[in-house]
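Just the one chain here, laid out as structure tokens, in the form predicted on its own.
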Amino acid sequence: MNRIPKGCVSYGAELGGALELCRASFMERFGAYGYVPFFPSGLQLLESSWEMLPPSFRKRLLLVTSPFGEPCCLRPDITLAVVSSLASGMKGAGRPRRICYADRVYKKPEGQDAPVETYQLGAERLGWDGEGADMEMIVLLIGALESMGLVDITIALGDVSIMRTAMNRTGSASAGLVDVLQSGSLTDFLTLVDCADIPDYSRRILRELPFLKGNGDVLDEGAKIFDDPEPFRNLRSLYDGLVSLGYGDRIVLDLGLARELGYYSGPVFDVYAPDSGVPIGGGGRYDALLQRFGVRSQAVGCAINLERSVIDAVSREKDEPLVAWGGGVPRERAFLAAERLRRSGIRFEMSWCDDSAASMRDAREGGQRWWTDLSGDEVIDLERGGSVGLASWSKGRRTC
């Protein structure tokens, strides 16, 4: 029996085309702003990864030994690979480094049907550049997702430094509180807050903070709880900037947003597709990770689980390819006509049948709707009949 391992997946046909469309859209959007492609090694040395990951993450590593006897793991996270690769060149001052990638990551599944491998899109921006870097990452990500067809996404925006400030006096209880908050169970979090040996001042803040979600008004409410607006200054500036750019209807502030990885250090965000209670990705500021590599600088990144994105991208109206029949003209003329289609941005498949009727029959049987003779300038609707001019068809006016 020919099959792939449980938890793994291969992509082809329609789904493979949608995956490539998403990858290309993401890389083009970030590439226009100077982000360069990065291709990480599939194996990572344990000595380079282990200490940088929290215990909950280490348990999901897929451990292997290289042919040279080196203890390794399959790549669980691309951010670590990016940072370790670039950190050595960032000891001195210099312009920010911008990296984007599209590759697979591997972790032990958390549930019976959870995947082992995930195709991930992401970008990382390393180097001092102030609050504009956080906004750049979010704005570019929204644009990339829109180009994939994900136009109704929601960004949950928070700042881990706010929760860290709230836990300043909680001592050894803080790690457990963050873990439970990250799990998403507010009931368990409140139970732990009530039982923990922490000051009443901290208990009061922690009971209220995770419920502050909404627009800019929640920042004022948070400032009242803390009796201090300073912890909210950076998040307010970022939120106001995104609103001024017209993204207010996409942004929901969440003052209880937490992160599993301990190196996040400022604004963070999760990305939600419509009708999904599970984030398709997220990102944020992780200056603390750079410091572990001996670099005092700013870092912000994002990552999107492409499989979940593809489900939404494929569900929208497809850009159906055109069957271009070249059997009615000399082959060299057919190729010249086909190149004109390509330069116009039209996707097509060549058909070399000697008979046009046979070509159209094959296209219908293959489930393809649109057909054209490369010697002409009309497109035939094989499903409903009739034809439309090629110029109009290419611009989306496809009513015959």
Contents of the next structure:
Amino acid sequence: MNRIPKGCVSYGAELGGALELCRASFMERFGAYGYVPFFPSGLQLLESSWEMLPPSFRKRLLLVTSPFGEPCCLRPDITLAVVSSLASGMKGAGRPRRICYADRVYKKPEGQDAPVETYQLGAERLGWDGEGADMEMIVLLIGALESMGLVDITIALGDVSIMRTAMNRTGSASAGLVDVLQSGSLTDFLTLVDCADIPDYSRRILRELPFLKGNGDVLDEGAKIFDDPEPFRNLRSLYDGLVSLGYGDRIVLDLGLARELGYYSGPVFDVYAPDSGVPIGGGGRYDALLQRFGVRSQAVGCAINLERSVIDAVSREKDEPLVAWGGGVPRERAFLAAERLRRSGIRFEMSWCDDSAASMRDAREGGQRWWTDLSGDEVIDLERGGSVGLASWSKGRRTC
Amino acid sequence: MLTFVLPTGRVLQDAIALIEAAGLPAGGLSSIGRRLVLEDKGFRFILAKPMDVPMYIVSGVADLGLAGSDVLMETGAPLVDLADTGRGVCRMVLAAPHDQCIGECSGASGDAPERLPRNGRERIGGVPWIRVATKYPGIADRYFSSRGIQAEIIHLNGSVELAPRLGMSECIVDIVQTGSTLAANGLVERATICPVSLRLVASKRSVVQRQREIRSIREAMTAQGKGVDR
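Can you now output the form predicted in complex with its partner chain? The one shown was the form predicted on its own.
Below is the entire complex, every chain and molecule, led by the chain shown above.
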């Protein structure tokens, strides 16, 4: 019996291929813009991460002791490992550091059926470089998701500095309010706002902000409620830039988007895929976190959790591999033919049995549709019958 | 198409009344019979077990729904609690037989009880240990943990009131509307854990993507359906 722990997952067959496609697409897109791969250690020292983690995160750590007796946790998040690693060498100035990563992270699940481990893709950009960095992060992320085949996504874009401005006059009530808003209970948030000892001006803004979601018009509405357009300047500039790049249909402004105020510090975003009611990832500016490491600089990042629904969507888009039979010719010739397939960008699996009929039967039983004899140049459709030339097949003309 | 998931059972009539009050097409819901899905005028209604309502929303199958705050607390599902509808009002309570000593009965100070019942469960090194039957293991665990009482949670799916009577547990944690079922089974309400009511909830994605429709439903429900717009 092959049982794995509840909440954990092994990716194989099509899902494994789809996961690899996601990883490669993401790393390639960010790599082209100078982001360098980073592979953090699986165990993280508690002494390095504890103080930096939000309380809600601390409760979800999976604790272990290393064989050397050091208190550790399984890597709960990669951003923190990247920041702590890079921040130690940063002095605030100099060329921005760019990092991208793809690895598993481990957290105590939030619900009965939630996962313990997820596969996380992400990128971080540390160092002063102006507001273009915010746009770079979002544009590269959209491009990476597109190259995985995830075109039908929505990005909810907000700015935590708007909420911070709204909280300016609320005193000690602010921390509790943000926690409740983050928990998702608008009912409790509005109750707290109504009961809190805060000025009416703040109360009016806080009651409205969570409902301001939509296109650029909500920025005008927000400015009207604040009676001041200044808190919305950065977000408007970022939004207008994304719209002019043609991403307007994927961006929804969300002025109530809340994150830990001591961690995030500017534009933030959540990413939604069609098959899930919760975000598959997000990101944003976290200068405040970097400051906790003693570095006053700019930090922006993003991360996507490749949950089952996302990988499923990718695997639906993926090409089926071709079965390439090499049993009918000397092995060396078969390898040379296989190399030609590889250079043409065709994905294939070698079959070495002596009998072509047996090879086709095995392929059919394995649910594979396309088969070719490496001594020839035809592809046979095992499902519907008939054949098509290899050159046509590789260009997508697969009607036999 | 906006997909709405509604809880079957005790609160279904309240849910239908809210849908009607909000001006949504609820005509077919009263006579839905054994069907679990109904589509009408741009809305799809799904009927689900109350405890499953959050799952339909989190998974993205439904945009919004009605769920008891007890269910939201128990599941801890990551969704948006949009409004307290003011319907389906009851309370989550701790109840026990009138002569049963539990953590909260030893005096105003809230000290550990003087005596706990049979089976060698009285105390372990001075720490009280009681058995609690409930449909809400998460809520019960948090309640007793926060009071420093060691509780063995017995997860039952119904007829929780039977457990103390049959010696399975010393007390129960359950929702109560009038208290008549408790009384009929020889149980007394000892503490109110929290009030419970029917909440309008939605997925995070739908709140972002369909904000205007969802906001207007929220406003209609809180304005006309005895909702509590706080």
